[in-house]
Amino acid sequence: MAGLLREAAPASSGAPHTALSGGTGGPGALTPLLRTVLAALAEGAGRRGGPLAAGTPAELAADVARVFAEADGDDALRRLTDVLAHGSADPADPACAAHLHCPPLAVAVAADLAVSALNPSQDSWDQAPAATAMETLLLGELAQLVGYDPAEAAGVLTSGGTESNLMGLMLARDRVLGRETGRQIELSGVPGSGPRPRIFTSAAAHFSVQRSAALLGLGEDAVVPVPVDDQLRMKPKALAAALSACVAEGDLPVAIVATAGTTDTGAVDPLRTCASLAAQYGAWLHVDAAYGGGALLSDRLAPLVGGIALADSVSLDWHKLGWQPVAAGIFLVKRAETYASLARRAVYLNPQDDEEAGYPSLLGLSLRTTRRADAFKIAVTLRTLGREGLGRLVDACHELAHSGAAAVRAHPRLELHADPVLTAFLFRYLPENTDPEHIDRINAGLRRRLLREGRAVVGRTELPGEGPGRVRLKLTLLNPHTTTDEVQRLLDAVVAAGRAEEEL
């Protein structure tokens, strides 16, 4: 704290350090600063020279701490930007392929700069007149993309899938539990007696389902993990059996959370079956399509998420398979009236007479109050590339994943878990010693070796189940400009690192 509060070195005369980014003078004040930032980004990336800087976490942290302590005055922007670029994992590098961490489109980043400069806040119309209108228009288009009637649907931009899943389960809790008990759950809370609320999701679903259940007062134990098949898709018969058992035990099925694109493999649960069972048991269906929603952009892949329009709510993340800077999450509901429990009136933000006079408010659509205009960059991207242009990027990554999987299958020291569904696949390196614990150690170690040497960022996960032998490496291919030769070189680096680990 003392370092942050020390007196800064005096800025040179005429330096725009106290200038503002808005107003008529804002662009002029930003121009020299942007030149500094762009130059420092290039310098830092050049020093990094790959997907991430070589070194241990402690060494990289010490480098950041040194620059953090030394940067002052006119030089602070340049030096801190340089060290940030040098010490970042670059998702645009073909050897950076671990996570759903996309390289953003330059046009989306430029659009995001406009939002940062103008700083609209979406909690009231008079803080964001144009941005309010633009978010409303964009959400209508995205609702149509999902298959909803935009005249009946509603939604909001979110920080990502975790927030969207929380919202879907909150509305499910209030709607289904409220119907069952005759109480307004958002006011009176979850009743301490009566049937226990239960949420059903696959064993491979995102951890945010359990986290949401805890935050909503239902408890993580309210989540029933449904077994998955060898492709990590929820088993329909297992879901039907779990729902039947729930009712037989006197519990209440509140929601089914179907995943359209699991984090590890891109697996898509049987959405139509989930919708049918939700209707049969009076449960809310939420589809977590944070990853798989990108398939909606592609004519070829859209059938993978067929049935998504049957959901009561959907989450999408365009900072995954949409090439947007974080954050670009979207939450949609099929029927606007189901949003009722989120409605809020704050007299200093959305007084009723303002709304009656035609000044709209988005306040009651979000869990947040202050909120960036994240819709703008998505709107610019859609208008620039269109669905067809974005679909070509999705298809390119899908083809790249299949090419990479074929290369794994052809290599004698690599083992593929399953063919890609979207743009990710799991595999592992096979050492000469085939003891399951040894295989796990070698794969975990080779990944850290690649990180330490700055050669590659490869994902690591574990298959469901118990015992050793479940560790897998993961490639998540989100750079549509990566070539098949570059993926092959990445796999060759994995094999070389595996052999080096075996020699220890």
The other form holds:
Number of protein chains: 2
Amino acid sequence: MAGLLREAAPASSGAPHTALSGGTGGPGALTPLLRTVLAALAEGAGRRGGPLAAGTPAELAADVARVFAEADGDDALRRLTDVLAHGSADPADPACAAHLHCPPLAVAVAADLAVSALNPSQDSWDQAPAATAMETLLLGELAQLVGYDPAEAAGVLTSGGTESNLMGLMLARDRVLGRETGRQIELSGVPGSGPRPRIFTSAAAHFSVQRSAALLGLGEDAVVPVPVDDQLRMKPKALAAALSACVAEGDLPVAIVATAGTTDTGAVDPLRTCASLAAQYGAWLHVDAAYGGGALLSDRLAPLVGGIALADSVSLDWHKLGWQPVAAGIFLVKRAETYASLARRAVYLNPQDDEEAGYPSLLGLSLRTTRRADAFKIAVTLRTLGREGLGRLVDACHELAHSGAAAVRAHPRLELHADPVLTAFLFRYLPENTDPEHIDRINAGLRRRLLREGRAVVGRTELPGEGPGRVRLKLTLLNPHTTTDEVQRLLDAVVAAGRAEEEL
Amino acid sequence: MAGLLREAAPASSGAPHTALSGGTGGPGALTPLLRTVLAALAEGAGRRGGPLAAGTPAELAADVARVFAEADGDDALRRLTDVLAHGSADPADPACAAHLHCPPLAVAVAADLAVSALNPSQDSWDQAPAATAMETLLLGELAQLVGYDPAEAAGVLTSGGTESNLMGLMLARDRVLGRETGRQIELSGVPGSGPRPRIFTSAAAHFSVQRSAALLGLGEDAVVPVPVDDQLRMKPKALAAALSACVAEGDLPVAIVATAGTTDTGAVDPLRTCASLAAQYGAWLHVDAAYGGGALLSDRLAPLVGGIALADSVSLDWHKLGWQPVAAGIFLVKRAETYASLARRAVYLNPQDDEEAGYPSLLGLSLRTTRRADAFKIAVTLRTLGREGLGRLVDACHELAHSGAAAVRAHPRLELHADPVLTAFLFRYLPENTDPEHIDRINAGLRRRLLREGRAVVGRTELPGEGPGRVRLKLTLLNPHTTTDEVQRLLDAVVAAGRAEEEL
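Moving from the form predicted on its own to the form predicted together with a further copy of the same chain:
So here's everything in the complex, that chain up top.
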């Protein structure tokens, strides 16, 4: 079998367009097509020659539209892959460091090919016999990683932190309000006189908390933003006061959402305090560890998220600090018996007599029906590198962030917001004119300049609060192969772009 | 570049485990790993030797657990891929025909590899410059396919029909109830005195409608099941009566969900009647065309879903009649201005000044944040085969279903439920003893026997209603390369398994 890729015909005369990826013939049909893809990826990346292609969004969209209009038949795969590669912001390039957007490991990508080719779907056993078993095994290991008892925990693979956070809040809502009680959205326009459900989360938490509250019919204003300290962590006293005020007003504290690793700074809320307040007020504790969950892989960093096992539910994202291609979200609950909202009998998917005959079903664990076997690539990665190997990658990114922050602090024209907690930090360029609006404009402009010139993909955000002077640049270091010199060059490019903006 | 796959070292001595898939070095790192995957896929499929591996779920799970415990380091990718392939229910096998679970096209799988390797994320332009443009272009083409004006329509790629249906119902709810008005779930336990939101859908509609109503805080009992005819289509008079009764009771008809292609029989609700009743009662019309949307690819079958363009929103699933690996869901709305619920400003993803500078953002179109570029594989497939080429695959599956139904009708021990509409039909085996409970037991048992013996993956469902005698088997024919002889042999295997069950 080792010569498999060598035996196939060249792509141009390749298999008919309607060849399938499965069965014993699938690998032969895939061979010339994969060769085409690899060549086009190399070609597109070579033409790009950096973290992204130079040009405006409109220019790039015009390129794509042209290829979209021209590509046809045999040549479509090559041409579209080439334009996708050329027009990507590639997180494998050291100068692409804006978002929680990781460069995937080649081994995870290869594993994901097997999933595409076989196309298991996790909504019934008879669409995914082995993949069902594998997801269950993987979730047991991830529950242990979090510190849950795997015999009591349960979970599911998700599309990411947003879906996981939604699931945590759904369980919290339904524990209080009931799933099928037919309680109705009130239409009178006058707030009900009964207790109002409330969700507590920090002002620096992910926007998906508000979005979930709206989706769940609780309204965005069910979310009570709790003030943060200057490291953007929830203030314990402020949380206690908000909960106390909620109860005094006759309202109902449904959930506390603590963040273990905020998107911008990696800040970790005081998890143990959140857990004891949740217990005191009878609220569900969900920990959004989409980013900070990566610390669990590193002996050195794991203490940062100490207390996470006290949560009723947790979000993890292995497409962040886990180096998986999207999607690799994970939702875990501490006690399987609290995971009832989605239990569902579909006569065509999980009839009762099949379950009694030993056919397991994951249908009732997910918001989705058809569902890709995203557990597979994670399982392969974990088996290939081990927790230790992955922990070394986490540590490398953490160290890189510290060296980048030190370089910022050492530069007279750069201002550091705070030392990195995980692998990201905020900073800004300081122009001559220190008017806050001017500083904001220069920083936003220099970032777009770097994009337009194809030099760098740097993050940009705003500190919580009101008024000018809150724009910050961000480096999110997720490429473990990036060197400290490369981070230094990236910061030099930021300064050069800032100077150019000042000269406009 | 054509020799790329040939130059790499063999997998066993391959690249370090931490090699990345991106950049100019990615293709070289992927080469030996992909070779390993292709060989393991062929090996696993060969050992399986049929639609699925023989054995009980417990036996198969034990196999997986053993490999899971043993696989390690260099060997993990090969061993886990092998066990995944061996333990798959492979829709590329002609005897795997249970679900809307398609065998993917090799070209779509190859395209999906490019997405895994480059890892664009659709939540911000600077994580997906080309992929953002490509998704927008593709959605314009799909809007046209549905019959929408692409200049007025909008949409997004989703994880599948369940997510798309949820989005349609969310827009319907928010149009009536408002997104951020802070309206509250009533906690008194006494139904409110105001009008209650109601959703109308057929008794044969997908369970995700009820699930969505629960998730959205409307309660499952907000869904009014409308009676169906013997072809499992919504009865127009029954829908009109249900709407009229709703209004008479002072309740609010929020949405009608029509199905274009039910999961079990492919039944298409009377779309034009649904549209005029929706207009008359001011309700949102969502058409779940996750399955039947495939008819739009075929000149011959497109009339089956005539009137679909009258819907306010539509679900399509190209991982059904579209031959894509999961996920390839599509949600479309007729008028972009009705698509406001998710509009969202995240300072770190789509700041206003970036949008003003021409940087587009798809963030506000999706329930997700991080989001894989599933549009790419669809775009490549559409460019490679064209609508016409895909339409031929749809027609082939449609003809196969008709020949299968004719074979059922011709067999004295098989009973057809109804002629196929799209590519699926229901039937059952008739044992000697025609007691309804006995017939159900034999049919459920023969299906598990076929699974256990590794002979076939046949669907099983129940007709709507109460009481015994409603269990049916199902063939869902999605493999365009399957022959009529192979379908005949599959039916013969069903009969043989039925006889064996009778002899127990």
